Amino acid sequence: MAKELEGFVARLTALGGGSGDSQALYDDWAATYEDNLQQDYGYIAPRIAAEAFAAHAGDKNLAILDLGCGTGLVGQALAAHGFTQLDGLDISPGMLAEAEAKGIYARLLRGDMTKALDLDGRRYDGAIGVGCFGGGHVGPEHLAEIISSVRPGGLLVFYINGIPYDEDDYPAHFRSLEAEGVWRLETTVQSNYMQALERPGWVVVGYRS
């Protein structure tokens, strides 16, 4: 039999609503955040996401922004592909506390995704968001946003749940913002994320126009 989500996945994956509401499950999860996904569900987001990344990325010294980084293990999917300009955006102390430990992004900074971005003035080479999308998490109206973290021509790289993928109509708000002169979507492409149970995803790829 397939595995059963249970414990904090299980909560998270109840979540409704902003951000913030997942703050504080995620400041209780840090610590054994990245054993209770990698060895209870075999959770592969990461990874995939920092392949197609690597794979649409022509120069390794972008300077990249990891959107709702956690622990850091998209940035040490990054890392291991050769990106070293790293910085990490969070809405958890906790996770925060967790990513600066891998010792491997420059500037770690606190940030709710579904307000205005305080990023210092800067804009990145490219962002990658994985996880940061959904229940308690960031929605589709936060995008345009998203997308203004990077400079103009920047890649943009998400891993989005398949389940408000679909009930959010991701695609829908893809092309508007395209219509928009927003961004430019490159790929969208499906693919599961635990290896442990059926969890559809989508690796998402554009650039802001």
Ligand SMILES: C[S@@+](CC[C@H](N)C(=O)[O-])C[C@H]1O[C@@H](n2cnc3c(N)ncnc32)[C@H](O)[C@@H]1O
Contents of the next structure:
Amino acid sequence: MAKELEGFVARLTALGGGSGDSQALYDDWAATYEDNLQQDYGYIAPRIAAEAFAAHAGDKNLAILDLGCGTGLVGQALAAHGFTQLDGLDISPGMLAEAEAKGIYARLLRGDMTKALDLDGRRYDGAIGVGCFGGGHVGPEHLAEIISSVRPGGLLVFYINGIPYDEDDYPAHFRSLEAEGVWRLETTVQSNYMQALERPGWVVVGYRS
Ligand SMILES: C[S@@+](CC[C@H](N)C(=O)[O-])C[C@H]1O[C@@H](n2cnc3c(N)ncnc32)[C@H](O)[C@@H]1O
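Right, and the form predicted in complex with this ligand of this protein, after the form predicted on its own?
Below, the chain from earlier opens the complete complex, with every other chain and molecule after it.
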């Protein structure tokens, strides 16, 4: 029988779609986040998204922004693919402290993806955002601002939980953004991102126009 949702994961799932505030939850969760998600649930979204990023990016020296970097699992997965220039951004100081301890990010920025991003004038070659969309996190209305974190032609890879993906109709937002000339959607591929559960999500690849 599939594992049932408990603790922080159950609290997060109950947040549904839209945006919202989950910073306190992540500050509380930071120290046990990785053990909880990886050992208890078999969380593999960072690995799936990093594989998609690597499949679309030949140059390992691209400057990459890890959006909603959390404790740094995505940075770790990108580093395993040979990527060397990683910055991370997150709203939770507790999660950022865990990411800092990994020593794989050149810069870690505290930032809120539901607001204008302060990147010191930088535009990255690529950005990746895993698990940071959905209720209590970031809604699709913020995608245009997020996409502007990369230079024109820059690569964007998102991993989005299937619940907010459907409830907030992300595909419709992707199409609108394409029609508005904000980006070009390349692929959307579904997968199961928690090996102990039936937990569908989507890896989304696009390029800033
Ligand atoms: C499920 S975790 C994913 C962390 C990491 N990407 C991973 O896959 O392990 C979601 C992360 O998004 C961050 N987050 C939530 N809302 C945010 C916001 N408005 N701005 C920036 N980060 C946010 C949380 O603090 C948390 O670290």
